[in-house]
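Take a look at this one chain, the form predicted alone, written out in structure tokens.
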Amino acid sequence: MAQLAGLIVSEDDGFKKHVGRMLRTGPIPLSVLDERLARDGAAPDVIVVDARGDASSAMSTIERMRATAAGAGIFAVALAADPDLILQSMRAGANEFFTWPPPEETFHNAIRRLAGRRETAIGSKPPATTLVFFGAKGGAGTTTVAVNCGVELARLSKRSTVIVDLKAGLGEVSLFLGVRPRYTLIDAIDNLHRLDREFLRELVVKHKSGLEILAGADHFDRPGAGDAGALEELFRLLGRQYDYILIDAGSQINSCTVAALYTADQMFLIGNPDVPSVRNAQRLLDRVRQLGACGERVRIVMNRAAEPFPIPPKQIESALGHPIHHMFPSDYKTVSAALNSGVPLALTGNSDIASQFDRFTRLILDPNAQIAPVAAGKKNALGIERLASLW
């Protein structure tokens, strides 16, 4: 899925804060430039033009944003459909028209029609899939599976593939990992000005299963609430360079990981099967649906998950209103080695554990591809009663 870059023209706040969530909250991933054009000298993508007031002056705005960006998708929206207005946008060089508030569906489809448009250009790059892991609570696992992921995803797609620890203080992809970043994540969002190709190649480490790693940053304040612009930018200029982008969330849904789930093609949500995980899960997910980041993108992960279940399986899809999309064992043993030794699962040898993440890795990248179906555990009276209660 194609990630775009949009710009909102008006001095509205109330135009540009709707019209941002709409561009953001489509089914096509796409992140809303805060600059006239984007820092790497490329055109947006898609251009949203106020015309609801001075219609002259809308026209010569569409027409000098037809000059500046020749393949961008421009759209009018005006107070009503007016055949002159439509006609004359259309001549400076508008490609949609709409009238205030746009439909959603209407403006998504034309979304998607763009989208598509770009994907089938000649020469052109195949779209960055990109993947954002976040936890149901802290030690579900979420790291563990994200980056054994991304190492397997290095591994048998051989595209190239980074994984970005987002996580402010505390992130450990490059632990897990056992290499040891010189730059970080804070590095490359206070230079979006320089990220080229060449100065990414300085801030990455590339492990030698053909992961790079966006390391996470020392500091606890950051990334935080004044870094989201950024980090959605970052997001995109990544999505120029990258075949596949990971992102390790963490389990806490604030702005830096909302500009990360506004961009994702999957969400992994990575949860225990017991009370606490599904309790958390369901309270995400509704947070997920209000920011309109497109719930059908959610995956649900059960880690550690071992019979006899806490809360069986169907209890546990029944609660969250989403099926359990894979299921990984319980192995601490093999997981807690892999982890010390700073070398993932994928390359320490054959274990069960192992084997699911290249299954779970294969369905990613063939999303076609028949997985077992989850086993049925044993039933907790116990642990149903609790969670019933909660809700």
Ligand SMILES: Nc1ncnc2c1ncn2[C@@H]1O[C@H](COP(=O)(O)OP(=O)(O)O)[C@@H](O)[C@H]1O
Given for the second form:
Amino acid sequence: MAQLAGLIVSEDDGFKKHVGRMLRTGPIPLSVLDERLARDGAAPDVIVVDARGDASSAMSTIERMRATAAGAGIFAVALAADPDLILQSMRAGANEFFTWPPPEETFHNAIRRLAGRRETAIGSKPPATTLVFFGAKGGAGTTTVAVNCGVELARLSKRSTVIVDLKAGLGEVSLFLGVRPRYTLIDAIDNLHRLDREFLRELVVKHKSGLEILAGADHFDRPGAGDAGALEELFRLLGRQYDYILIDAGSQINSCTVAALYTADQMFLIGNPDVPSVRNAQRLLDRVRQLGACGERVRIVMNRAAEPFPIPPKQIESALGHPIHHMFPSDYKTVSAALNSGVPLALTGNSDIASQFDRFTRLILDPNAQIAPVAAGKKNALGIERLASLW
Ligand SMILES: Nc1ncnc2c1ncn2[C@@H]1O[C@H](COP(=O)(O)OP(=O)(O)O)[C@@H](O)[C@H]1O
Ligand SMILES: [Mg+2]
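Switching from the form predicted alone: structure of the form predicted in complex with the named molecule?
Entire complex below, previous chain first.
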């Protein structure tokens, strides 16, 4: 999907929060730039200017924005649709005018029009697909699924594919793939202003499958809360260079993983068919809905799913209000042999779990073959009651 960058110019935190949410929850994945980063040269595609206060200072802001970001769409938001003010805003360089609070549908339509114009201007590169892997609990197999899917995607699609390890403190993606990174995600977010193709090539390690790896940090406190804005911008920049972006987001919801969720075309929620996974998955799904990060993009994946299931799959689906998108069998021997040798399953020959990764990845490559998700909220009360009695 097209990745746009938005900038909000306002002194009012309430305005920033409201407009930020509208930008992020629209039909087009869009990252909201930190004003600091924007000053460092990241070019916004859409700029929303708070014009509810002093009109002349709002007009000079619009003029300044127009001068620094010639190609951006500038949206002015004022308290009333005063014809004089509309005219002045347009003369200063605004493309759209809204009254506060902007009606969601009109606002999103304006973004859609802007994205359409952008795509024609950018030309031939098809938009990147971002896949985020999120664990319902630690140890559920998030890294295993993300890494093996990344290898299969690079191998089957022959398109440029990168996996980003978001975990603070010794991420495991490079370990699983048996590669030694020289640089990490932190080098990327600390050097966003010069993150072009050449520089990226220095930062990533290439696996023999073709998959490129932006390794996890060796800091225990980074990426942290202060890095969320830079991460959003990083994902957008990666979207310009790669066809597929996979993000191993670990199992903690924090501002960095939320940045990843906003950018996701598909979010894979990885759990095991057990009580902690299902309970946490319910909470995570609620949180995703609260964030407005489009619950329809969520795919439930059950890993280490072997009979007898501690909780039957139908009951898990009822409790979560989502179908199970894929189940991977439990095969500790094969998975741990692959892990210890640093050779991913897809490259180790025939096993049921390797062919499952092949199927899983082909479904990503051919979205038409995807199983339609159950509408959010369609929960089976009986299933939930049965599950509730389990904890
Ligand atoms: N399908 C599976 N069958 C058996 N063991 C698995 C499977 N998937 C993962 N594992 C094992 O579970 C452990 C945790 O996996 P990992 O991918 O690191 O989880 P997470 O990233 O969610 O913490 C590892 O030892 C891994 O080898
Ligand atoms: Mg992990």
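What we label the rigid core is the largest C-alpha set whose atoms superpose within 1.5 Å from one form to the other. Positions refer to the first chain, counted from 1. Just so it is clear, the model here is predicted, and its values are computed rather than measured.
Relative to the superposed core, Ser355 undergoes a Cα shift smaller than 2 Å between the two forms.
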